[in-house]
Structure formats: structure tokens, C-alpha cells
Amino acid sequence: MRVVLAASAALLIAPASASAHGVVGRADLPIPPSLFAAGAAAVLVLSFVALAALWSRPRLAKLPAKSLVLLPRWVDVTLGALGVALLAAVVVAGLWGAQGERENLAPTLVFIVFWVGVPVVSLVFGDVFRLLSPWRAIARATAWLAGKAVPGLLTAPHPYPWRLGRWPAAAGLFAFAVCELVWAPGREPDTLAVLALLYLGAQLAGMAIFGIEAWSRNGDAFGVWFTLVAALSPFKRREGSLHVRVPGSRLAREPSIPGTAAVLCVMIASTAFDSLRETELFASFGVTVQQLVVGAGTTHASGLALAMLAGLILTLIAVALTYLAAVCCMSETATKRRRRELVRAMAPTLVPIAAAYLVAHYFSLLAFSGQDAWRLASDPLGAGTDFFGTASAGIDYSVVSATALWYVQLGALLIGHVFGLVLGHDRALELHEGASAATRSQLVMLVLMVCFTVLGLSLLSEASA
């Protein structure tokens, strides 16, 4: 197994020769990025060794809560309207607007604001997607209606079975990824309003057959993940109320459902195969791969979408592989049930890292191409409009230097897999019976965590502009 592991690092560690969009290239900077690299690596050693020695009991899932202040029902309905708001914007924009993606306000909407901003917002405030989802906003309002019209109309949902878990919400951000990584046209305005009323379409499907609250938790792949996200806040909605924690003790009460770890692997996969796909490895890989579907009697255009597919699940394979054998080296003598026990409940270690993976990834995308909005949301058409008079602005880039941009990517891989050390030596404590016991099958956990930041690290460090 533990050939496995270092096989699977190894091919994570491949070092990137260039970036793709959601990354800006590095200015010169005071310290060479190989001593960041080894600087991360000793950060994650020293937390190791002070883990051990100080932290000898389970601590996060005790940590209590205090309530702040209480948020009125008006503010669900607001924000649920506005997330009505935001969804007919893309679907009206997407089929009636200009069909260039700097013309039309519908591919920012969905890949800045939506796919960035909602999971960045949501690691300061919490699980805001919650409140503006506007599938979730649409089912409860039509049972609400439904309820006051014809009492009793509305049956019981189904259980929602155990096994599936978050497997739908699994398969819902591959799909995402391959639409914004691998298809072209997925990018394009009418393609993206199609596929945002079918992704309506089904997850009304979901709520009407399990309830509203269960498929929420499972099968929306967007509020699984954002909600995995604002688990790292240090706020949170209860009942009706706004309640301050210790950042990400959330995670220590995660349940283990099936199919987490497969989320975050996608979520880990896809963010590194966007900077992956750049490198002069994948270009070797991707003129293979359309020689041999040319070959076949296939067009340019397909052999290049089928190997940027598959790259995108040897990635997601990569990483599904190093967790598994990094998770099995834990407890070697394990039995098989056991081992599936321990993949569940040690994926909420890999939140503080795909949410560092995206932060790293996507931030210089946010605070530049972000701006964007504004110009598009006064011309969201591309009609030559100028409803707010913002059609004419432009980006500004200077908001962030290309020096500060790298220190918070820095920062955010940093912290990330240090939260992540933390959250396994916590759960492996709940595991384990002992300390030495526990502190013993973390030492594979620091392996994947400096593996991990060492990638981040590559790519970012070999970004161009």
C-alpha cells in the first residue's frame, strides 16, 4: 500500500510549466519559491510534533457555540429571491444575449461570481448558498403555495437512502468540471442557460421525490460543497439565529456519509487539473491522444475535448488514490468494512484543502475578472444597455500587486493543510484508542499533506501571466 502512496504522489508532484486562468504569473520575489516550499514542509513537520505532544484528547467537537443575534424570516425570503434573481439572469442572458463570453453577463455569473465568490464569501460568513440556492427558494415557496391551496395535497417524501450519500453531489461537480474544463460550448452563454434550467429541473426532481431539506444535504452538488466550505466559518444559522464558533470545529462533527471524500477529490482534482492541463506534460499527453483519435477518423476538436476528459480523471484518480492508500496505510491491519469506515470519517480532513486548492487557484480570477460584473451587469445582454452606468468600466490591476497576489495563495495552501493536520490528528483521537495510537497513523496524513502543499505550490510557482 505504501508503494501505492508514494506512486501517486509522485504523479501529483509533477512539477507545472505554465497556469491556466484562475492563477497570474509570480513577480521576483525576496525568497526563491523552493525555500517557500521547504518552508511550508517544515511548518507542517513542527504542527506535527506540537500536535502530539500537546493535543491528547479530542477537543474540536466539544467546542460550544454562542448565539450572536437573531435573523428575521424576511431575510431567508430576501435572499432566496435574490437567488431566483441571479438564476433568471443567466437563463435570460444565456438565450436571448450576445453569444460572446465578454458580451454576456451569463458566464461571469456562473464561473466568477457563482463557482468563486459564493464558497470565498461563504469561508467569512458561512453557509450563505443556503439561503440564496434557488432551487431550494423555488421548492419551498411551490410547497408553501401548494400547502395553503389544497391542504394535504403535498405526501411524505421517500427516505432518502444511506448508501447513495453524496454520490449525486459527486457526479453533479465532475460534470461542472468537465463543462468548464473540457467542453467547450459549456462555457458559452445559450449552452450555459440550457444546462442551468436542466440542473433546476433536476434537483425540483430531487426535493419533490426526498424532501427538500435530505436532497439539499446530498444531491445538490452546490450546496453540498458550498456548505462543506462555510464549515471553516466561524459563523453559523441555527434556528433561526446567527451563532460565532471556533473556525472549522464544524468539521469535527461531520457525519460520515458516503461519498464525501469522492466531492472533495473532485473538488481537488479539477482545481489542480486547471493548472495541469497548461504544462508541457499534458501538451505531450494531449497530441497523443488526438493523433490516436484523429487517427480514428475523428475531428481535431474531439481529440482534443478526449484528452483534456482524460486527463481530467487520471487527475481525479491521482488524487482518489493517494487519500485511499494514505487512509489504508493508517491502519494496515484493518479489515475491509473498517477501512471504508475510516475512508468516511477522515474526508472532512480534505475540506480545509480543496477549499485552500480553490482560494489559491481562483483568488487573482475573483479580484480581477470579478470587477467585470459591474460593466456586464449594466449591459447583460451585450445590447450596448447601460442600466447602472458601469457599461464602459474597465479592470483595474492594481486593486492587488502580483507580490501580495502569491502571499495569499501562499497563505491560503499554508493554512489550509495545517487546518487539515489539525482535523485529522483531532479525528484520528476519536478513532484510536490512545494517543501514541493516533499521533502513529498520522504520520501518513503529514505525508499527503506536505505532498499536497507541495503541488499547490508547484503550480503556483510556475504560473505565467
Second form
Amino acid sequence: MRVVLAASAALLIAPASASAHGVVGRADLPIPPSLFAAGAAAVLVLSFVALAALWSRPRLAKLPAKSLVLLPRWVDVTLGALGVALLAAVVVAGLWGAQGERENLAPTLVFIVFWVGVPVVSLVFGDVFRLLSPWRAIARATAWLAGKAVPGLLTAPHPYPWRLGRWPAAAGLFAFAVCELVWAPGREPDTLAVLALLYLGAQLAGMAIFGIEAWSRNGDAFGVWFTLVAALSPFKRREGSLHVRVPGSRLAREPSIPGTAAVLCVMIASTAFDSLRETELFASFGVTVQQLVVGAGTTHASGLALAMLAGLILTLIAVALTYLAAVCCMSETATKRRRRELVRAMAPTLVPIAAAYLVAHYFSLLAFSGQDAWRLASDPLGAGTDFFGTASAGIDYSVVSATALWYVQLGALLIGHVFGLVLGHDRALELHEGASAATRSQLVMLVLMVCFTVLGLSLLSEASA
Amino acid sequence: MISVLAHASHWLAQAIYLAPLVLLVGILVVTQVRDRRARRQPESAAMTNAGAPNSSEDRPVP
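Given the form predicted on its own, state the structure of the form predicted in complex with the partner chain.
Everything in the complex follows now, all chains and molecules, and the chain you saw is the first one.
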């Protein structure tokens, strides 16, 4: 029964496709997309069988990392200054620039370079945002200056409450999703500038109370999400030097922190909803909600925003229930406390899935609209300037073909879900007694992964058809 | 509340973290006010010129 519940919930949240940002033509595929979906499902089942047969004890957490090079301190300072400069660019362009989304640098910088570009770079090069973070850089510079001016001025911060965990980050990511997908003024340059300043204020307050590093690791929405994605990278910065490791092995050592599952559910739900809102199913739902709200005396714009908010919240509930149902199925006889521990412990298995949806959903946006950043860098305020000689640069839509885009999306979804299976299996071996119990507990995860992959691919193929 | 205020010395120094934000917002507000004033000055100058009795348009034709 639970498997059916979980699978039906998966059906609800499945459209985590790239349809919303697909801007190129029809993909020229050698075989029908349904065969790709069947092949992907077969790969997942084979991976599960291989894991069950050949992976009988936890391995990932014990894999060592090798030191490559020592990173000098100026790298911290330079990247921190770059982050602060980019934040300043968003604020100045937002407040003083033209207010059209395509004329102003702020929306492109926030929604493409920052929101999509940073996690993609983090997937390859590791946790770059830790160094780029403007709020962390400003707080560190302030602490350093205050320490120099009045030694002993700053007292030890309060210990970060363990129960609070990453919930502030989950709330922050949800608020960002509302700005991106629901609240139309949230995409306007001047609103973005004000929101960036408000977010900076909230981060500095959090760092003042709980300390810079504790807050960055738990309370900074973007810091937490980008760090989780960076755990999939082969590179890691530790104690001032760059280390190389097996990609994803860091996730096996990820501590069980409250709110981590919430962060990842918000990320999966926001990507899924971005696709879902383009479907006819949501259109009819949206119209119904809008009519109800307008009938109660609000404007059409408010009605649409409320319909979108209801859609986002329902998608988030569906994703969260799917995850909880899957975890409950893993341990049907466990106590309530044990299940809560499992919810936290299994959360890292969602990281590759959330990262896969991010790549599949936003890749075309990054590849095409991302090019617009060069034009806007030359004319950030839309005032007719040409700082770098690129103000008249256009978007080259031939840089990635529709077929290549399809393969990138297919690859991202497949690798992400296989990675999720591997991580889930490795974690289950740590949490359960015996390899067979661990494998049995992961059967429901296999069902979910197959559902996600097949439905995701079918929607991707519809988008490129 | 009283307890929080009584221990103000413990946390007040931490408010220094907000100093850069206060500084930044201050700079932004000052720049905005200056911009508005600079925009208003040419407008009022133009209005003064347009309404002046000795302007060429208002001068009576002999």
C-alpha cells in the first residue's frame, strides 16, 4: 500500500523536466524517447542488482581524499571581493538601471549566473560559493577590522541550536522560489536590489548572533544548497589546501542535520513546479483558483499569484510526502524516533537527484540566456554604455543543438538517480544490520527512482518534440 | 526583555557586523537624495525660464 502511495505521489511531482526553459527546436533522436526511458529504467534496475550483489559493506565514507595544492590566502580575499562586487552590481543596477528585465543586469545576474551558474560550477570545482559569498566576506572583513581596531571587542557567539538545523535555509530557499516563480514583482530589478539588501541584513544578523561559520553552514539558504551540491564534486578545500576525492563520497560522511531533507525537498519541488506550471493540468487548476480568489474581491494579478503559490506549496507537500513515505517503507517496524532519525540520515541521497533536476531543467537557460550576461556586463544599467565592447552581442542558439540538449538532460537524470541509488544503498548498509536488510530497505527507493526517471524523461521528450 | 537589556554589553558589540549594511544603505540613500535634487534643479530652472516675463515668447510684440 505504501509503495502505491509513494508511487502515486511520485506521479504528482514527476514533471521535473526542462520544458520550462527549452528554447531550441526538435531533437533528432536515433530511437524513440520511450526506448530511452525504458533503457534508463533498465540501467537503474541493473545498478540496484549490482549494488545488492557486489556492495555488501559501507565504502564511501572511508574513501580518502588526496591533497593537491595549497591555496594561498589571496584566493579567499580575491573571490570574496568578487562576490561583494557582484552583490554591489545587483544593488546599483537594480536601483539605478532601466527596469526592463532584459535591459538590466540584476535579473540575469541573480536568476542565471548566481542561481544556476554557481551550482553548476560547484558541481565541477567544489564549494566555490564559500569563498564567493558576499555576506560571509563582508562579515569576515568586519570582524577582522573590528578585531584590529578594538582587540577583544567581539565576544564568542551563541552556540547554534542543533534543533534549528538547516530550517532557516529551507525557509530562505522557499522564499527565493516564491520570488522566482510566483511573485511577479520579485523579478523586477529594483525589488531584487532591495531583497538582496534585506537578505544581506538577515545574514549579517545571523552571523553576529551565531558566528560566521555556524550560520553559513546552516542558516544561509544559498550557502547550504551550494555546499550540498559541491559535495558531488571531485574537489574539496580543507585546511587551506585543495583536495581531490571520489565525487559524492563527502555525502556519505554528511552529518544528520535537521532541515537538510527540507532544503532538498524545496529544491526538487521548486524545479518540478517550474515545469508543472507550464502544463495544461496546472493551467486548469490555476484558472479555478484564480476565479475563486477574484470572486472574493481581489485583482486578477493577485489571483494568479495566489494560484501559483498554492501550486508551489502543493508540489512541495507532494515531494515531502513522497520522501517521507519512502523512508517509512524502509523501516516499517521502526519506532517514531527511529523514523525521524532515518529521515535525517537518508536526506543526502536526495542531493544527486536535486542536482540532476537542476541541470536537466536549467541547462538550456544557462547555455542560451546565460550568454546575455556578456551583453549586460557592458551595459548593466541599460543606459547605452559599452564597457567591454560586448553591448551589441547577441545569443548564439547554435551553441547547443536540441539533440545535444536532450543527451545532457538524459545523462543528468540518469547519473543523478544512479548516484542516489548508490548513496542510498551505502547509507542503508550503515543503518541496517546485514546487507540483505539494507537491500530490502532500498527496494522502495528503486521504485521511486524508476518512476522519477521514466516520467522525467517522457516529459523532457514532450518538451523537445 | 529586562534580562536582554541588562546583558546588552554581551551582544551590543556583535551589532558591529551590521555596520557595513548600515553604511551601504546610508550611501545609497544619500546618492538617491542627491540624484533627485539634481533632477529637480534643471526642472525648476526650466520652469523659471519658461515663466519669466522677459522671455522671448512672453515679450509683447510692438
